[in-house]
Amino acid sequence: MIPALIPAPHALTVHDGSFELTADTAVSGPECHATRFLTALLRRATGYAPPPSPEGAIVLSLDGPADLGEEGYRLDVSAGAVRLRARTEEGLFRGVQTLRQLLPAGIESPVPVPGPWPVPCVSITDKPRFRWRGVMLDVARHFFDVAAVKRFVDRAVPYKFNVLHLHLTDDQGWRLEIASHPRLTGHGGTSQVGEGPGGHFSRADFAEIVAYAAAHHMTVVPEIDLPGHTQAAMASYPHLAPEGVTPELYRGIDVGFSQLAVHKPTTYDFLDEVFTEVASLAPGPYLHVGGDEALQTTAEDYAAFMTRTLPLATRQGKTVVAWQEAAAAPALPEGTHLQYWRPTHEPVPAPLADAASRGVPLIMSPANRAYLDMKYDETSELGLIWAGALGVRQSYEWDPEAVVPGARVAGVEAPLWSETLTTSDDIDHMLYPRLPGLAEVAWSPAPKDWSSYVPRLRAHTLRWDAAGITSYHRSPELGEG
């Protein structure tokens, strides 16, 4: 029987027999997150306390072959032992997630449950198709606290995502404390969609999120969205507004009505100070500067704004990430990544096609394939539908390299915007069952086969049940198993 692994590995051979995990099974490996994670996972669900051993029946090692790359691994399971090899700690961590999925669904239980705990005998060689495999959480439209963000990370980890993009600012709220501009959160963080109280991350909160993501081998990419989506910033500091008049806090869901004062030198002083603080709080290599839906900014002003703003980010030693509209900037700094978000049935904008022809790497997030805030169908209570309903099959059956022909694709990201979401259960409902398929799009070799994917995905619902995830969407597309 083929194991229900998602994302599907690069190469898999199934052998006869199984390895039996028992209370006496020893785990050995380097002192790293992967070893600690596996030991804690086994202890939590089985009640066993895996004894450390220089040998061990489950052995993790950093002696994998060079062709595995940074995230690849080799997993060999026999009746007598489990051997996981990689070149890096990150590769070991990805392999641990595969071993996790080879164990029975009960391994996801937050409390000890009865065994047995067989692992099928397999040989797996695996590495990712794309280096950028991201999930995005919008904490600006509705605020989600540290615990909710950690839970979001936990949902992404089993499926080998490696980027956590946080949309931290928008018209409805500014969510990250900036010490040099305290009103951004003191005032601009007090609103959200509807009548809720808003909220924000203190510097210590954000450091906790960054550390938690790092422990799960995910890089945090903070987004400060500019020059549109800036009502909360201008309500906090009116000199940022073109007219210098204090706008009101905004609690709706319309877009495209706000813009910074792009001609004022003080705007760029402000951005320099904000980027400096954000860069110090997020040690990863990327800073996302937004750039989308600046509908009140003329093309000339937008180009001038980006020309002055992008170097402020690179001066912090960061690689710029921006939504696809930033392709219109006269000159993009070296390494800039553009994030494609429009539906795939729309023509590719000429500036983006031109940037792609020059080798600018693209992160593929087409709304009709990857936007997890789209309704499953017209009857869904949560979500929006401006890009059309997004079912499970539609989110799975697409090729990132076919969206912009000839483009250099850095990877795939699944954004979750929060206009209609207020709880972690709402988040779970929109993630599952679409998130695993997007993970497979990002990790596994092409092409994708829906008929072989469905039974694997159906098996994962047992894992979600065991984990206590109760709000996932019961999609009729999965059929009955």
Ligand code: NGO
The other form holds:
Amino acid sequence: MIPALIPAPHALTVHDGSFELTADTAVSGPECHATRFLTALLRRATGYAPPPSPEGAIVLSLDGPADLGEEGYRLDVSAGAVRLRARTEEGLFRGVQTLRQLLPAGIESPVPVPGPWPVPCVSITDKPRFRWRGVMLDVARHFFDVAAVKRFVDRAVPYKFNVLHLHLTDDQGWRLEIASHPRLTGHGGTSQVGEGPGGHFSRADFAEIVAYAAAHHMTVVPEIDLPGHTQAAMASYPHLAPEGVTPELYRGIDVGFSQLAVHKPTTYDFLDEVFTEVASLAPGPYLHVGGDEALQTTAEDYAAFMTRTLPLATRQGKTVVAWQEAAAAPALPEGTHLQYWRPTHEPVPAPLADAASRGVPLIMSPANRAYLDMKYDETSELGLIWAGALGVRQSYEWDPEAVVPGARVAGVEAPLWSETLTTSDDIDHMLYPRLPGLAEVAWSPAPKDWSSYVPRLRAHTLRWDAAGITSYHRSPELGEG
Ligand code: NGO
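Switch over from the form predicted on its own to the form predicted in complex with this ligand, please.
Once more the chain from above appears, this time first in line as the rest of the complex follows.
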């Protein structure tokens, strides 16, 4: 029996027999997140709490072969021992997720449940196809608090995602406290889609999210969406608005109606101050500046805006990330990543094709493949459908390298926009069962075979049940039993 691993590893050999985890099975490994995570996971579901031992039967070590790279690992399970090797702590952490999936579904239980706890004997050598494997949560349309963001991270971790992109600002709300501009959240954070009170992350809240992500080897990519999608900012400070008058807070779901005062020097002073604070709060290498759907901004103004704004981000030592429209900026700073989001059936816009041909790395999030806010089908209650319905198979069966031929693909990201989502159960409903497929697209070697994938995915529903995830979509595409 082939174990139901998602994402499928690079190379897997199954041997006869199994390792049996018992009350005496100690874990040993370097003092790091991977060792702590595994120890806590095993203890939580099995109730076993053996004292740590330098010669545990499960041994993690940092002596993996060099060709494993940054996130690769080698996992050998025999009847007597589990050996996990990597070059880095990150590699060990990814390998721990594989070991987790080799254990019975009950390992996901938040409280101790009875065993037995067999692990099939295997040899696995694994490393990712793409270095950028992201999930995005829109906390602007509806605010999601620290606990909800942590839960979102928990959903992505078993599937080896390594980027947490937070869409922190939009017309409906500004969600990150900026000490130099307290009204951004004090006023601009008090609205959201519909009637709710909005909300925001204090600096301490945000630090907690960054630390939680880091403990799960995920990098936080903060997004400040500019120069459109900025009504909440303008509603907070009149000088940011082209007319110098604060507009009302916005609670609808239209896009493309707002624009910062792109001609005023004070706008760039503002952005400099915001970026300085965001950069210090999010220590990762990236700063996402949005750039999408600036429909009120002329092409000339957009180019001028980006020419002034992008260096403000790089001044902070950050690599710029922006939605694909930013390909129209006259000069993209070295290293800039563009995020492809339009559906794959649309022609690739000329500036984007041009940027790609110059080697600008692309993050692939085409809406008709990777947008987790799309409805599963016409009957879905939650979600939008502007890019078409997005079934489980359609989000799985695609090749990120075929979307813009010849492009340098940094990886894949699955955005979850929250116009229609208000609770963590809503989030779970949109994530599962599509998220694991996108993880496989991002991690596993091409090509993808739906018929070998669907039984593995079906097996994972037992894990979600064991974890107490109740609202995942019962997709007919997964078939019976
Ligand atoms: C678009 C738009 C977002 C919407 C989303 C909904 C991008 C990059 N801009 O994607 O503002 O929330 O669609 O699917």
